[in-house]
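For reference, the chain that follows is the form predicted on its own, supplied as structure tokens.
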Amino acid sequence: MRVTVISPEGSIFDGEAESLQAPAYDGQVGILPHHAPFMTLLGEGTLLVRVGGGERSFAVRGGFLQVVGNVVRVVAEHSKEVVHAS
């Protein structure tokens, strides 16, 4: 599925993903490919995007998540990629 993460500063992720976990305003949501149409407000927490056997993490707060077709759009009021030390 195609995932786009957008913040006021611009697009911070745009690519294919295997799954996504997001902090909705009322709890965690998980999205897999071919998910039914869906829309929710974002809360505050970690957005986790699984890509090619790895993960990308983003700290997000506010905004919304939309699933249409096989496309997920995350529009966050505040967002920053979390870089994990290896």
Second form
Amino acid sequence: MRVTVISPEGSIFDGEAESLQAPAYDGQVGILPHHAPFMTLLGEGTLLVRVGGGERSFAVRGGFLQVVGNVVRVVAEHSKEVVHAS
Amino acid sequence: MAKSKALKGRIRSVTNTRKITRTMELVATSKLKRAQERVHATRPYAEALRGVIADLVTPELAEGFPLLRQPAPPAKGGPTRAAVILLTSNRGLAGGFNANLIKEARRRMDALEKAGYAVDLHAIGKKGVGFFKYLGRTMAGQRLDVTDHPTPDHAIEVMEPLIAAYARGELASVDLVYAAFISPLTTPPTTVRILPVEPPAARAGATRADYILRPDAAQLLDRLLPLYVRNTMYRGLVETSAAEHGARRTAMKSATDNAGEILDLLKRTYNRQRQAAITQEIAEIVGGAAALQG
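Switching forms now, from the form predicted on its own to the form predicted in complex with its partner chain, please provide the structure.
Full complex below, order starting with the chain above.
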């Protein structure tokens, strides 16, 4: 499935992913490929995107997550990639 | 020779001015490029937000949201204050850029005042603040630290108190006067109504019924509308900043061209004078020699 992470200042991630885990307003949601059309509000926390064996994480706050036709859009007012020390 | 000395001085001064305007043109060009990229980068977010709100808003739902509701006119007990936000640049030398923005804002303010509203003016940018201070107008808010490098946080800081005041029913509307960035050469001063929110038109064949919404549409809207309002403000800031650099580049380019023209004229006059002086000297010498011989 395709995942895009968008902040007001631009698109910060756009690519294929196997799954993602996002902080919704009322708890974590996991999205796997071919999820039904879905929309929820984002809370504050870490968004994990699993890409080809690896994982990328983004700190997100405020906004929404939308799934339509195997495309996931994470639209957050504050979002920033978190770079792991490893 | 006194006159040619004055000419020489002017030639030097115009040359220096041209150097300055040329440098400013180059600086504006490079800043413009970066600002332009920022404008383009705001598009995906704005479009995503606009699409979602268009999908969610229905006429029945709109009634329940203060941000979407048209307030009653003052005659019927509605709010009597209206806010106008004016974006200008912090620096001048950009041609008519700031003057045009100020003119646009005054037009909107006059229209609001004629309609019976008291206008709260929020000026952002030194040029707008300076102008209205000179007029002696009290401003509800002024900021000088924003327009050079706007961030989404700036937009939040500016909009949050206004959104709150609007939601409390203290403001009848909030208008934003900014420079729309259509191209570096086309940056018309533009007024948009940020509040009440004009819900974007739904796209043809919208599929909102098929979504699983969590929470429901009303709660989603409640959270997303302020985001939409703030994003409109952020885009206004980013576009105005890009437009400023575009306007400055144009102004400085024509200043450089004009300086070049003046320089040509001055040089021609100077050389002609120098030649006339030499010719006259020779004539004098020849005349003197002839007189001695005669």
